[in-house]
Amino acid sequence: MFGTPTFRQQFPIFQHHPTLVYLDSAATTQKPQVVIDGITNFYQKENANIHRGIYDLAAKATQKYESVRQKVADFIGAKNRSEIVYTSGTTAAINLVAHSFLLPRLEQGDEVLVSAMEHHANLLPWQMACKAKGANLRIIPIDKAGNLDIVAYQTILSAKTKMVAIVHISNTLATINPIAEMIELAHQKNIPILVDGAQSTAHYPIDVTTLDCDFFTFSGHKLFGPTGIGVLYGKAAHLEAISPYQFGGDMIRTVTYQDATFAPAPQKFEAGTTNIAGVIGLGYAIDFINQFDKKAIATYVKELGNYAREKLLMINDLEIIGNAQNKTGIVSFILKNAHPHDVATFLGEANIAIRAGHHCTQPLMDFYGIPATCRASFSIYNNRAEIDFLVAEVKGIQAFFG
């Protein structure tokens, strides 16, 4: 079913670009027609601002907007819709936690733990918080295959650790980290933990209640939804206890010239007019994904990744960066005699869309001693024939530069 011509018809990008081989879903997924239609329908027939209007159009927009909050809660296994905060994306969600939750609790000499494979979005907010308070950012090591060192992680955890932030799936290495074990180990020492689910939520079953993570983040555009909308899940007790760090309309309870009190979570974290159409589009994206078995999606994408690695490794002077034991459908590779940007340029001329660069993981590139990689990333609209075409073109590029 996945990857077939019939299935791909749900994604209009492939009708407009029939020869496109889109292998950049780790950057953003393509959008099914149902999501595009849902956003268009809102703007054409239902557009109004939310929460403040008492006329019918505003009331219906508010109801639709808030119904998506429950849909998101159900999608990731949250106990209550009030644990779902809308943000502009994963980056904004992580920054919210760093500013509102961590900073007031962080003191000089404290420690924050992140892994060596983090995206800059799950590195820089914690780095800046540590610099502001004189705390120390500790790095959980990985081996050359891209496996996180769980023994080292357990050793680094201490009474000084005030936060752990870990990516669920590496956007560069495809590593699926053992987050359930990591959460349990952190909680044994009463340490809160945030999970960056930007790469996992579209293709992997998520249940934040079972995981028992303190915070979980993801972006709508990486799970077939629009850009500019993301989600922060936070345990109710955390969200109730922390203060917002953005202020304005719709997040208040009372305001005077001298003081203000704020609305309860999640509203107190959603200052101003939010991305209403983006939220509605996210709802349609979740409806789209919910048609399918999430385990079947995860299996399919993982199999595409394994097939791509098998075929690419047949090419002389090609090295795959990221060979963890547990990995998914993202493949980073380098050719011995060709810069990744040149490889991506040649592939682009063949209408193959991949990513080339450091993938917002510069420290990870330094760890491997390379400037960049080529990255092919797969989703449910991809198939093996596209991978075969990719491999054939890479062989040609290798011969040209070799």
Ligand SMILES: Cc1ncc(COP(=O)(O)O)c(C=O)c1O
Given for the second form:
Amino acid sequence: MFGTPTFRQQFPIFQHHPTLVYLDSAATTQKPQVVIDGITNFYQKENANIHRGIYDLAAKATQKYESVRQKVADFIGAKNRSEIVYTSGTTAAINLVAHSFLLPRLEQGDEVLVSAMEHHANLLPWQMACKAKGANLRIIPIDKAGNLDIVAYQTILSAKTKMVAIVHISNTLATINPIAEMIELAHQKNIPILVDGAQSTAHYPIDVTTLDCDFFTFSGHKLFGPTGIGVLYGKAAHLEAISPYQFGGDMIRTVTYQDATFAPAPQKFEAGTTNIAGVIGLGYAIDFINQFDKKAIATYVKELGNYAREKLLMINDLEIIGNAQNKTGIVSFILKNAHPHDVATFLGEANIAIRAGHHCTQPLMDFYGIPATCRASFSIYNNRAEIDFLVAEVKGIQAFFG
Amino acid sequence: MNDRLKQLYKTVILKHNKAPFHYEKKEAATHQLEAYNPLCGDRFKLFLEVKEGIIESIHFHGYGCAISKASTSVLAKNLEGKTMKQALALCGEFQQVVSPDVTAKNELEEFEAFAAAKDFPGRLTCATLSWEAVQSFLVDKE
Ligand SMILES: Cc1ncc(COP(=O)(O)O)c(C=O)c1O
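The form predicted together with the ligand, contrasted with the form predicted alone above:
Below: every chain and molecule of the assembly, starting with the one above.
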């Protein structure tokens, strides 16, 4: 049922652009009508600021806002809704952890570990923290196929390691990292670990309690929800121990001119008026996903990826970047004679939306010795016919550039 | 292949992309400039040999899409042998060709080929990348 015309009807963008072939879900997913309606309905009928109002409308808005927190907790398997912090997205969530959790406990000569395939969002915050303290950022290597080198990871983990941050699914290579094993290995040495779930949360079952990761982050807009809302999951003990990241209204217990004490987590991390409508929209997005079996979603998206790889590889002088053993429905490729931006322009004229560039993974591009790739990424509204069309167009482009 | 695309990737652009003018490194040149677009990763090094106010030669090397490569090639070909002042005027002329507000046509076919980029706002910076780098170099020199 995924990918069928009836299924696609739930996404109004396809009614407004009937010939659109949208293959850029790794950048952001399209939004189902229920999410759009939910946000509109909130603004039309339920809008009020949360937490401080006594009147009925404010109480209801607060209740809805907080009920989404429970929904998120259930969605990713958190034990308690107080472990769910709303942020503006994955980037903000990682910055919060790097700044408030890591920085105060990082010292000169310490080490922080990330992989060679990180998105800049899970690289730069750690880079900055290390620079500020004279610590070393160590890179977990990958092989040319895009598999993380788990043996090297074990050797790099040491008494000096203060933090590990790892992407669950690479937005460029499609690699699904062995995070359960990585978390266990880090914990054997009492090292906290953050998992960047930006690419995994929409399509893969997530259970942070079973995984036992210390932090987990994701963005609403990559799981059929609105932009500007994301989540930081943190183990209760960590969230209690770390200081707020931003200061202002809504995050305090008491305030005098000279001093303040703060509310418990998660409120102490949600200073100011947050993205209330975004939270509401995220709730509807989770309801939308919960109608389906997440394993079925994962299988569907993976199979689309495999199908695309198989068909694309039949084209002469086309190379796929990212051939790890365990991978998802994302395909990065380059053509011998046409630059990714020219390819994307041609595909754009055929109303096929793909992404061309470094995908915010510049060091990874350097590793492969290329400046950019074309990237097609799939979700539940895509189907094989769209992939056939993509492949036919790419063939034409290859011929044009000769 | 639709007409807008054909218009954009005219023979001029394809020709310069395949066989770019003076496409080689000249580390000994009097001036080296970098044309870099951090958003897309296109990056060219330009080697200018300037003597007594005259640009005697321009070579370039690097990586970019067909449009940025062809536009750099056209730049190298057309600015060679020009005085700094003439070169600056040509930079202005090229900018006019791709400016969405300008409808007048340029006589140079090699310039006018880039006018079609106006239909592709996302690609305008590809056409102007190296021109802007050279322009700011020339302005600094003035
Ligand atoms: C793997 C990965 N991490 C982090 C991010 C950053 O997400 P956001 O831009 O929503 O903060 C992205 C999205 O581009 C991503 O793909």
